[in-house]
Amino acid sequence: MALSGTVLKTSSIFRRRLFQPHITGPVSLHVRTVYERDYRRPGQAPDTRWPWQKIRFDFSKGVDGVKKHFGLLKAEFMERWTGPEGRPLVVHMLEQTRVLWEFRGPESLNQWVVTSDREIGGRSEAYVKLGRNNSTCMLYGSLCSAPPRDGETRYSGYCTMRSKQPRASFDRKKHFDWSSFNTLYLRIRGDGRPWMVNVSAETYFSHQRDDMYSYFLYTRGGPYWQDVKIPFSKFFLSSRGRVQDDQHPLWLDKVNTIGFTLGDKADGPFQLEIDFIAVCNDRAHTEEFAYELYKRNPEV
């Protein structure tokens, strides 16, 4: 009884200190115990603000947001009448190739996010712009594999371009449905460097949010365009850069994003020009999954 009373007294004191702070003095709270904190680079002070303190309240911005989301909701209702993604049902069933991203104007670059190891204190630089005649995407920059001098980071040297998560009305997650296709189709022009193509899909559990399906993209270099077809059965599962033992095929009906990562440890300038990104249905490819499927503890 004495032990239970001590535990109840301690928990009540903790709740009172956490949710009922004293008015007469500053209170230091451990924000990590309340909500999960975002990643911060080593040596940087943590952001102890509450989530609602990071929101900028603006009436005009709220009105624009309401107009935007109701417009998206109207488009969703109209697609129900016409067909998937606004296409007639017959066209959707007989579709062999679907172009997902074309770079034909400045608004097409708003669908992508470019990052590098500068977020952790590195020296790599990555930029994106429109190519000649505003008809291609040019990803360029400089790679530097020297780690930052913070005493904690051991490896560095990467640049990434990743598509944004598509959103439906009222910021609901929207997924790409590629279940009718089996191959990723790219038209690129590189400088001879090897890139990593990353595809992320929706997961059931929160600890799987870092799961990524990857495959290598080898560029030839030179002035000529290169048509690349990568079957989805060749993509392997990795998490935080580590290839997983338990491999399983990519869920093509719930694809979130696609990205390109450079980390070949060859310091110097790089360049990758992309004409379009599409998916196609290659009838000659019948492979379901290229890697071995096994159980770590097989049933007897």
Second form
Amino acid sequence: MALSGTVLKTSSIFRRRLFQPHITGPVSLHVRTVYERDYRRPGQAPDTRWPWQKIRFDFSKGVDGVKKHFGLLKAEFMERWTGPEGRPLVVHMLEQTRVLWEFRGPESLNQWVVTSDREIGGRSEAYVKLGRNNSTCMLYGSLCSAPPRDGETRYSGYCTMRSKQPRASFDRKKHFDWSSFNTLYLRIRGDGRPWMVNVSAETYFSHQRDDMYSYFLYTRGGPYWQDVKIPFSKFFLSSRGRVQDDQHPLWLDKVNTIGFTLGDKADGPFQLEIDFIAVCNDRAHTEEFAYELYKRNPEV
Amino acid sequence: MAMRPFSLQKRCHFIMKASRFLLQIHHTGCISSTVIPGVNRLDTQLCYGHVPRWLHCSSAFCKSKSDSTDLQEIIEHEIEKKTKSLVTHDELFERAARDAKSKANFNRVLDTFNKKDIRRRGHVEFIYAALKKMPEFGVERDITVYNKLLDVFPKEVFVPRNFIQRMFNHYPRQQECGVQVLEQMENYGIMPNMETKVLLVQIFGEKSHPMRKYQRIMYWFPKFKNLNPFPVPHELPQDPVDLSRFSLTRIANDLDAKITVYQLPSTHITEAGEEISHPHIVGIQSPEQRTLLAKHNPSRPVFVEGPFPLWLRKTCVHYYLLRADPIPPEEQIEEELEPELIGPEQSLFYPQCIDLDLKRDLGDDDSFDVDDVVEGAVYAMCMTGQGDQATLAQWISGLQENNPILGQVPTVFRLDSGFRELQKVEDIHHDSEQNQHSGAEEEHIIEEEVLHSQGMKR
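Could you drop in the structure for the form predicted together with the partner chain? We only have the form predicted on its own so far.
Starting with the chain above, the whole complex follows.
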């Protein structure tokens, strides 16, 4: 009897200890949705705010939003009268080249996001500005490949410029449709460093959201502009920085973003000047995909 | 050549089987020997007359073992092992680094570790420590060292023997470590060779994770190896003049461009005992640039700009430009075609100039709908060891020999000090002197002086 009593007591103590933090402390539920994309650094406390605490309820913000979204909606309706995507039908059918971004003014930089390894604790810096005569995009900064001292991160040192995902009215996703083109065309001026062009396309499953199609962009350096043509067939699939074993050609009908990444481990300042980014249809290029699609032996 | 590693592998296999047999006999003979400390046990083995080849040794390691000095070392290390600490492997490298950080010393540390313990105890930690120390010893781009490092792994122990082991992650820490070695090779751009493959098969088996990693590297590396259209050699030329020559031809992108060395680097001592060093000045100019410069309007100035960075792998060099501002539209003269090309003396069948729109179809317009970026022409480029105004003025006066128009055109020096952290020591010294004059403003044009050419250049 006494024995069972002690057993009960200890078990109750255990129970109290186990449940104590839950009862007395604040309710800490880790709300992690599927669409949460932020990288959480090792050692950083998780964001325990409720979803509604992250939203800014503001009257002026609401008015701005209504203006912006209804304006976009109106534009969407009106552009149908001129033709598909707001261009005349003749242009739409006969176009062989399309300029996607040209940097001709300060508002053209608003469509881009510049990041560096600051967000994982590194020490690189990246900035973007307009070039000397306000007609080019100058991406500059300095690269530092010393990894952050958090005990987990092993590599560091990157700087990236990535275009924002295009949005239709009411924040619906919009995609670029480049399926009538097969080549990416850039006019750039670098400083001799190799860059990487990343194209991310819309995926079906959410676990593929880190998939990116990448290819190298080599710069010559010097004062002259350099025209670079990269066929889309050469882009290879990578996910989270690792080249994937089974490769697939890039589907150009739903392209989300394009980005430029520098990570060549050479510490020091860098710069890349971009005149424009375009796609074109190179009729001499017939390759569909540059990498093997058949089952290889030994299968990697 | 390709056959050798395979035959080696086969022989190893045979010996290993034999040794495993030996080991079993040994164990049935004296079970109590497991209690005896390591040193004694070694001695008993040596009494057998020859050293049996153990499971954990590679064939290469087996050859040079029965050495009395090595045995001494082993005994020493066994005594050392009594004081256990976490940083022993780092210490091994630091002790080796005391005399000189070289490949020979690094290899010696690997040998020492191999001889220290017959079971290669703690080899995973050792390999991680070695990977970390490789750039320090300057062996991070050496395939033989990586192979030697993989050789530290005991052979045949981690190979899965049945389907259950094969199904699960067999010896995960060791496999991870092997992948780590390959990943470091990948990061430094080193292609594994046949020896690496043989080692990986011996250590981890045919379908292990390191083997997969090896196959991936061998699939992708040859594809990406020669992609760079502007290749840079791993070993850049040491001589600054050669380096400037290489970088200027790279950025000029013109086979007609001619390189002129205006001044070779030299030092001489004046009577007063001061040491005066002349930096090198190497310039490049193409015939097109010369004709453009000859057409330049003498009332508008030309600019010497720089330094601009150019990266050749991990080294940064700087170059300077001689350029003009863009010509304003009211001054632009329409280029008239030479009358010979359109005149009646043209051949009718082989005309030199045709004014025909040779579009193939209605939609075949491959031009891009963008406004051109208006920029001034570049007339010449140069690289110099010392980016101050006096040196660059020397370059301009050298250019004047071939471009007499420079005698009439005013030259403006627009040199900024934005890239100071990468310049050489003497440059930094020089820049700090300049800053004392003009105030410590970075990223600003620190010198802008219109020099009427005759004044400065002579």
